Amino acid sequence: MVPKIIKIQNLIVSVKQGEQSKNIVDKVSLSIAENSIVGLVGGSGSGKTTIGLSIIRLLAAALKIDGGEILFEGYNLLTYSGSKMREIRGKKIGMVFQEPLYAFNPVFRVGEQINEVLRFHTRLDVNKRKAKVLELIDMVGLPYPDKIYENYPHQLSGGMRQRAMIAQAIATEPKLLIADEPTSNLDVTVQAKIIELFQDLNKKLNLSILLITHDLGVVSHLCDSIAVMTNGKIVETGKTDEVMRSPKDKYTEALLSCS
């Protein structure tokens, strides 16, 4: 059996509302296997990205984790410090949110900005630095290293900015990269182009990835495996050709019927 990179048991996430708390994550249990491909499927509101964000310890204040286990690498990182979960948010956990314009700092160029990540998490120094992080951005597939380092976010396109925070979340070369619908953005011919690179960074870097998303079609060409959510719940699980053969669960069909 592959060994787990990661386990969710029983995840519990609850919102405030008034006097009340509603479950937006109920009881989910999810594995990632090492090296492998995983698809979280599911509409808007579903409670797919708020199992990411748990797995990061990255949720809004309004949220909060209630129970469950998160274990990864066997130790429950929600019994971890906020200092010790900053050794391993992007360290050992890499993130691809879901609109890098937005995430990425729009006052620092791209490159000081995958520069930072392993300033603070690695002892390179300055010009081993820099070359690593021309290094990354060729790596990822961006065109003149050295221009796209001096770039500010503003200045590439929507493709661009996904590949450079991609350099980002890849900087340490994690075991787990999480990725927050990242071709929901882009056109076709660009999707199929982030499909392709999250492939081979799959097959590089021995890198699991938990992919988020509501494209069943990015899952079928990019996922081993697949989990369908919808309100707060894990309602299908399998092998990706077998779930989109043969669903189990209504709305897995339902989905299949819209894709």
Given for the second form:
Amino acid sequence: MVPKIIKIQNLIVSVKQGEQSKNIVDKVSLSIAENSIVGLVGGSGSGKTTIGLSIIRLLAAALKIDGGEILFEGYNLLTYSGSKMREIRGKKIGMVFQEPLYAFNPVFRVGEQINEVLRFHTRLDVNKRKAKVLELIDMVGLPYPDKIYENYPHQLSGGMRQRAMIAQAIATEPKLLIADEPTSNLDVTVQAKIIELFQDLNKKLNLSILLITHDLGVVSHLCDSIAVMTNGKIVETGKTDEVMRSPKDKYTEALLSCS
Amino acid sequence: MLLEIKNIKKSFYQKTGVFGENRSCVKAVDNVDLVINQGENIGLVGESGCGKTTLARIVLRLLKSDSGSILFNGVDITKGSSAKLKHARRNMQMVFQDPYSSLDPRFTIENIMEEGFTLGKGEWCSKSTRRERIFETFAAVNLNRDILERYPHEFSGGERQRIAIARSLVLNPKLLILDEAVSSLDVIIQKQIVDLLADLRKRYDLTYLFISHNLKVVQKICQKIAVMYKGKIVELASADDIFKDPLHPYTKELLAASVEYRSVKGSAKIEFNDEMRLVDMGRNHFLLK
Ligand SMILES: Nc1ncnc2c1ncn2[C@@H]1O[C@H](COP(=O)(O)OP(=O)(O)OP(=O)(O)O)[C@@H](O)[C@H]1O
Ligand SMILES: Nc1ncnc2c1ncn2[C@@H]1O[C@H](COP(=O)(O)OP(=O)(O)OP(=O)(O)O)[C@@H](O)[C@H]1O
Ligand SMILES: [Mg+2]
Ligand SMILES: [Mg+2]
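Same protein, different condition: the form predicted alone was shown, now please give the form predicted in complex with its partner chain.
Every component of the complex follows; first up is the chain already shown.
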């Protein structure tokens, strides 16, 4: 058996609506082998983002984890204290949020916010940090890094913000990257660059990636295996090419026939 | 002509350096002309950061351009009375690229949808007809009726996007600007929205300016495509011609990347200067030369 970087078992996440409570993630099990890229696809509202946010324990207050465990490097993240979680988040697990404005504080410059992640998690000195941030900004294909460094989030276009967030998420060379729709605002040429960057990090730094996306083309290009979700449940998992070639589940089939 | 965009320019200035001693300038929209005819959907595609959202915000008068004019139904909306602007506003709607920030977090979905009627209060004076209309648009974008009490942050990314689409439709606008409006939707719902847009175009003569990175969807919805690069429109032609016979090096690069998922390294050099103008290369296929 290939060792797993993360192993989710029977995860249940519920939300309270009035008197009732509803499971939006319903007994989900999903694991990611070390050094592999797994695509999580499925219906809008099926619970993909909720799974991603459960791993880094950043769920909205209304959502509650009601059961299951999330093993990372052998330990259950669900038992970790807030401060221990803060150490892991950003350092060992990077996150690209579905909505970039969520990740950045509007009143600080983008470069400084990426820099702050390095200050918190590494021992690099001031100059090295700045150099590293500029290098990261360049890596995600943003032009004129020193100018982008000084920009506030609202001064960047949607796709530029998305790339700045990717730069922030990979800054500390994490072991696992959770990327939630990381290329949804990127044109195909820039998207191709990001895909190459992910492949590169996967090979050179052994980065494992959980890629949440609606773009099945990107999945078939990038992911070793795939998990398909609908209504809070994973209905099919398998090697990407096998699932794409002969889907076993009805929903997977419908999804594939639409693209 | 439904909308005529003439010589629009917009630059952003930025102070950099510790004491703000340096000033740099981004020409976000650089002398753009574009005509949108009623019933003729235009796809606006181009590199991330090339100026698409800025142009859309200028058209809606959410942002002032440095120069140029915008005619809606022949009336210049960059100058003149607020009544004219109000007429245009009522008939132009936009779905923003980032629904997370365009939906006010303090409002419930009911408030947000009701607000969509503000400029059409005369026609929609009864609450029950408004309510019916809201549910009609919800059904069209595959949202449940029971979400009215909830707040925007209590939804998934794709659900928020659909709420924004539903809101833009309540008043039956004439021109709808969609900025990456289907980017967070799974392919099944995406197809449903694309069909919905096609249907609305037929039934209500609704016209779209469709900004998207998804070339497949653009091809399905739009009759014409404008390709933007560094603030300028570099190519404008029928969708068929753009896909079958791309002329500009950037358009070629874009189409190549969309089939191969590979960035084209050391690709064709793109020449660029202020003297260049859009030139008709025959059959209304315009190229920046
Ligand atoms: N705070 C909340 N209160 C109530 N329901 C919520 C809340 N947050 C999320 N939900 C619901 O949980 C479900 C799962 O949401 P999630 O964001 O995980 O979906 P998703 O698979 O990421 O969808 P998308 O592809 O549209 O981003 C959705 O139906 C959403 O409406
Ligand atoms: N308020 C602002 N202040 C400074 N610069 C800005 C501002 N808004 C936009 N820009 C700059 O203008 C350029 C065009 O941005 P715009 O948002 O129009 O791009 P876009 O084509 O929509 O890109 P994307 O596809 O990534 O959304 C970018 O270089 C951006 O940094
Ligand atoms: Mg999501
Ligand atoms: Mg944009």
